[in-house]
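Here we start with a single chain on its own, the form predicted alone, put down as structure tokens.
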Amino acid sequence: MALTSARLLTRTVHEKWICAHSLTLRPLVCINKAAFYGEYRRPGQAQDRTPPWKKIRFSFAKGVQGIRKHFGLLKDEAMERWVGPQGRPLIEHMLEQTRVQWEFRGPESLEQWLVSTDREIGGRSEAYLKLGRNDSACMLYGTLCSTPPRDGETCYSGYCTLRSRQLLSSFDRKKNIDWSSFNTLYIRLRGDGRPWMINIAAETYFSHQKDDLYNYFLYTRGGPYWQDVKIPFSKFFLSSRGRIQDNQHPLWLDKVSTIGFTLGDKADGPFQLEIDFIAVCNDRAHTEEFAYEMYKRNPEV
């Protein structure tokens, strides 16, 4: 009888402990499940519950081809070190005043760019990228629609983005662009009068800064004539997830990763933007370090 009472008491205490800690244990289970399956998804999209190991497609031939490719890139990187920065002599790198970073002179140049619209969240905007006449420029065109999707969650819509791909070195390591020798962005383009936002992403130290962008508004003139635009890097302001930050600081020019163009002026209808080249230059007449006020949390007395 004493043994039975002890067992009942132990069971009661165990049940009370489970009930008391169920609220504490439940978030841990949900967090692990979210990290494993990826609970976050765009509104209107079905949840993907496919285990990660079922998404792997192994091919021996592609593996050998990839090994050859990456070891070839590693060899080229090692040889460039003996010549100079980016495979050029040091004196040429020091005296460089202008550098064309992207130019559109063939179908292979379009492979370095990505086009995205609000269709990823259920919107209706469309955007396409193709080469212009005589294969001398790229043309981004489409239709902008600011009507939000009827999913009950999304309130705003209507955007399109052209963004450069992340450069990769051997073994898919991120390769940043060094613009520390320049102070101005130089673009030759032809628009239709719409305002565009130029976005520059730089490598960050912390994971919570992955959505940080340096932005500047570009106002195109429209018409049949090309427009040469020079924008000092000191004019770019910092934003995170579309919100301008109070704590501003200059762009890290030695860790640039991508550049992009975004249209979201809420003017429904067709749009068109042609880009001839994107370059950087060193303007000796521009001496401004940063155009915006920087706040100090602990100001000097």
The other form holds:
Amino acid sequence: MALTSARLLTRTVHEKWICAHSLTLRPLVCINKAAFYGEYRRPGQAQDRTPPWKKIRFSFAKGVQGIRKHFGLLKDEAMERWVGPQGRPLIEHMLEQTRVQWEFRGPESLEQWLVSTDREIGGRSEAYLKLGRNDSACMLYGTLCSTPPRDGETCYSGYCTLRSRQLLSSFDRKKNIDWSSFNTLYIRLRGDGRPWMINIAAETYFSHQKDDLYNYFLYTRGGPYWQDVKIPFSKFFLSSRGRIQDNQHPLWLDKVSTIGFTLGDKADGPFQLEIDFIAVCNDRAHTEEFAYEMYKRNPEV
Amino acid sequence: MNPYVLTTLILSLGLGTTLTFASSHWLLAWMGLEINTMAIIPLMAQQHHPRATEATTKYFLTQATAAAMILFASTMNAWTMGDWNINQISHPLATTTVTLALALKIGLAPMHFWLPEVLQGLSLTTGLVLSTWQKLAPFALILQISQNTNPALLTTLGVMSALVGGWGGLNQTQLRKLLAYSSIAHLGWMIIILQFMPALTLLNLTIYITMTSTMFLSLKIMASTKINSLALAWPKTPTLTTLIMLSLLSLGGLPPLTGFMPKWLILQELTKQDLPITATIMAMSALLSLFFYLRLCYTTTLTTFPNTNNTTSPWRLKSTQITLPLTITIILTLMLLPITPAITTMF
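Having seen the form predicted alone, can you show the form predicted in complex with its partner chain?
Shown next: the complete complex, the earlier chain at its head.
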């Protein structure tokens, strides 16, 4: 009895010591990635404390397939260097004035896109992506619901987004798109009259820039006719985590990562957007470098 | 930028390099390198564009790492050998570490990955300073430790840099990245001959600085940062377009232009040192670099692309930019080969 109570006391003291030093010990023992990268966690959801080694799903066949795929991509990259920039002769790069970057002509084209809604944060919007008639366009459709999730923290809700996947080269390295020969975005689409926002993400290296996006508005005209939208890249403004930045900078086109379309117009109900293709072109008549003021505010006296 | 701040930063750049030149103690040399780094950081981030700050951060991290390695190596040498003198560094590990640190400072392969990205994020003027002035202080140290460095390491760094510089620049359409890979290749040539004749390294460095200055200043006058915009520069400045072509051929090392001089002398020295294979590899890697210089000449001067300019014929108004430095560097880039004997006596 005395021995049991002594053991209990010792254990309790030991536990107390662990608790007292947990603030210092825990960062040394297991690094909280979420704290470093600022990952979003739904309110009320417990933190994922699974150690990394438990998340491994080892598969020999998958490994062999991966090796074959990545070395194949590496070999292609090495060979295409002998041809020219991005695997095409330089003369093509020099003479190019238009380029269709994304078009929806088959089921494989939908694999390049990601659809997400506020369902991830507990909302009730829905969005789906499918191919249109005759496999000639994609249709993004669904229902928007701006009722915020009842988690005590979230105030606003009601969005859906369609974003292109990040292109990857061999060994899952990010591959960027070079649009430096062009100055205008050209989209052929058919909407339902709702205002959308186009988001272009450029390549960002450091974590403080990872939420930087260049945005512009897309006003769709509902109706049976297709709409050709031309937006110069000089019109895109810089925002970070949804907040427009005071210090504005033009979009550098040599390293573009993804393009996305977001709907968040606080109008509950069904929506629909058909996209035929997304292209870039070089409008020689457009000479504007940047549409927004870059003057120095509060200049030194 | 406030002119007082700009003056302070430029003078600090000069101070840092001078301090490294004048020092015989590792600590003072390290201090000079750090002053250089700190002085150029605000100049690089002047634009506040996300890419400029990204380039500045990358530059700072690499240079700080290299400086820390230099400090570590010199301290290690002082601890083991009892000597802080720059040219008395003799501990093998310290020598190797400081060589690798200086290679990281200047962007030699395989420590070159930062250079194209950093140069791409900067304006042409800052890129010029980074490619020329910022190389002087590390090279001063490299020249002083040349007799104690591992010859195999120097050969490896040199050959790898020449090959990587040629291979990496092959399909670049952004001119700043192209000049970064050109820089890496030229640094390879400088390092390969360091162990045999440091004077040739110094000669190569001087001529490289002249040729790179010509290129950067020309691109600044034309306001071109891409091959496409350079291809449309011929109606704006036809004379400069022709001179750019010749400057690119000089960078490629073709006679009778100045750029042939260092390559010729280096290959001659390598052959004298019974290293024909190394000389052959270096010459072949120069062909890779020559390919993309020739491609640039082709698109700039030797062909007229059907792409139209924004105007039918741009007005050739008197330029408001200062062209005297470009004039001097162009003449030096194109016309020094005949006086090679006089130049070699200077080094």
